[in-house]
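A lone chain, given as structure tokens: the form predicted alone.
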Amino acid sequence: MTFARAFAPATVANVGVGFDILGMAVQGAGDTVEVEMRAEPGVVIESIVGDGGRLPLDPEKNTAAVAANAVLKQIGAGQGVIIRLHKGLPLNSGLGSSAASGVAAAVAVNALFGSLLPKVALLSACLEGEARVSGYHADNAGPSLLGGITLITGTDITQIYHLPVPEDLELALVTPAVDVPTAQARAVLPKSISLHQMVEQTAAVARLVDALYRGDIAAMGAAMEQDRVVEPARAHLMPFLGEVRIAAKEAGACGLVISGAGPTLCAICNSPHIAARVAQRMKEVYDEQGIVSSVQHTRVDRYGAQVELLEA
């Protein structure tokens, strides 16, 4: 019997100023999904590990199962699959946890049935899974599936563009043990903004894109911090955001922003030594406040979801 196993990386959605239009895949942590063929149609979730029992086994409510079922329909499969989900990403962390589960499942199912679809054609299935949790947008699913730093102008694959990744770009991430559900983080956002705010925000996105094309990490970090719409509305959900930003920049970071809906914070650095120092300093801020946190020093994942076939 043949199995397929796929890994999908974590992501930093928004990349500071690009709410719902920018996303970045990161090396290291991610979700793994193993799928096995079953004679009956549909999807069954056999097990979920690493979620603390919080995720539903109901295939109608689980992002991995929804994405897997969407691929089965897309390829016209007469058989179904059994899913085993291994969560490597914490829930409600701002690292694209739900998207990674859906992406890994979609890629694994496609591989199990002979990779009938090119990787890019799986985006719609990934988004079906993501929509069950946080809405129909691709700033997590896009980079988790495809890798790199992506500009997302819609939900079709033709509306996703790869942006350059500066060669020396290093990332320091800190995740405090605080839940920030995506629904809560989206609920606090303003329903409208002024013309002045719109001009400021679009200018900041343009500066960020320019910095990426020039490979200017200092300018990248500065542009990412210019969010005048989303971060001010969400800042109160992120414990000690200001203190962590100050500590990170004193340690050499070029900038620090909220990763996705938070509470993970992402610092932009231009050398491995600085990123390691920044990660440690950010953790120290939370340690001083009695808040448990985890940190990682990482880089942009340029490849996205990866798959392997296994023979039992």
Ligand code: HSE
The other form holds:
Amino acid sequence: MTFARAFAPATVANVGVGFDILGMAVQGAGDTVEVEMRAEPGVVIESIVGDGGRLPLDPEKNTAAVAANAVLKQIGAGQGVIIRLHKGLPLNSGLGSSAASGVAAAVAVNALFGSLLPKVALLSACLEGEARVSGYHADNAGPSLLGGITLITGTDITQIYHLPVPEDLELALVTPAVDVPTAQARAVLPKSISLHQMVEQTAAVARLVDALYRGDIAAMGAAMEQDRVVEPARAHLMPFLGEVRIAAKEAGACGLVISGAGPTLCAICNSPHIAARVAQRMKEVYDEQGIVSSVQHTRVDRYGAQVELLEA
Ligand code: HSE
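What's the form predicted in complex with the ligand like, now that we've got the form predicted alone?
Let's see the whole complex now, leading with the same chain.
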């Protein structure tokens, strides 16, 4: 019997100033989904591992199942699928965990039915899953699906832009053991901003995009930290954000931002050994405060979700 197995990487959404429009895929951890056909229509979740029993098996409430169902509808499949979800990403951590599950499920279902849709056409299905749990935003699902650093202004191919990844860009990520549900982190945001804030924010996004095109990691770090809207509203949800930023900079980071809705923090660096040192220093800040944390130093994943067809 044939089944499909897909892997979707973690993502750093927003990249600081680009709230809901910028995101980057990250090498290393991600979620894996296996799907096989069933004769009856619809989606059944057979198992979820790696979530500590926290995710619902109800296909109406599970990101992966919602995305899988959306692809089945998109391709007009008469049959359904059985899903096995392997969570490699912690929940509510700011690493795009729910998006990765949806992306892996969508890509796996598409492959199982003969890859009728190009990858990019799966984005809207992935977002149906994401919207069910954390609100409608594409800055995790887009880069997890497509890889690289992406500017996402809509779900159509004409609204997705691949930005250049600076050659020497290295990432240091720290995830403290603190739960920050995305819905809660979105609820604390201001409903409107002043014209002055709008000008500052658009200027910072423009500087960030310019820095990427020039491959200037120092300028990238400076621009991405210029968020005067979202980070100030959320900072109280991220323990010791200021202290970790100072420690990361002292260890050589070019900049540090909240990854997505947090609490993971992402520092950017221009060499692997600096990124390793920055990761270590960030962890020490949490250690000193008695907060358990995990760290990794990694790079941008340029490829996004990957899938293979296998025989059982
Ligand atoms: N752009 C979203 C937010 C990402 O910051 O709320 C959530 O992972």
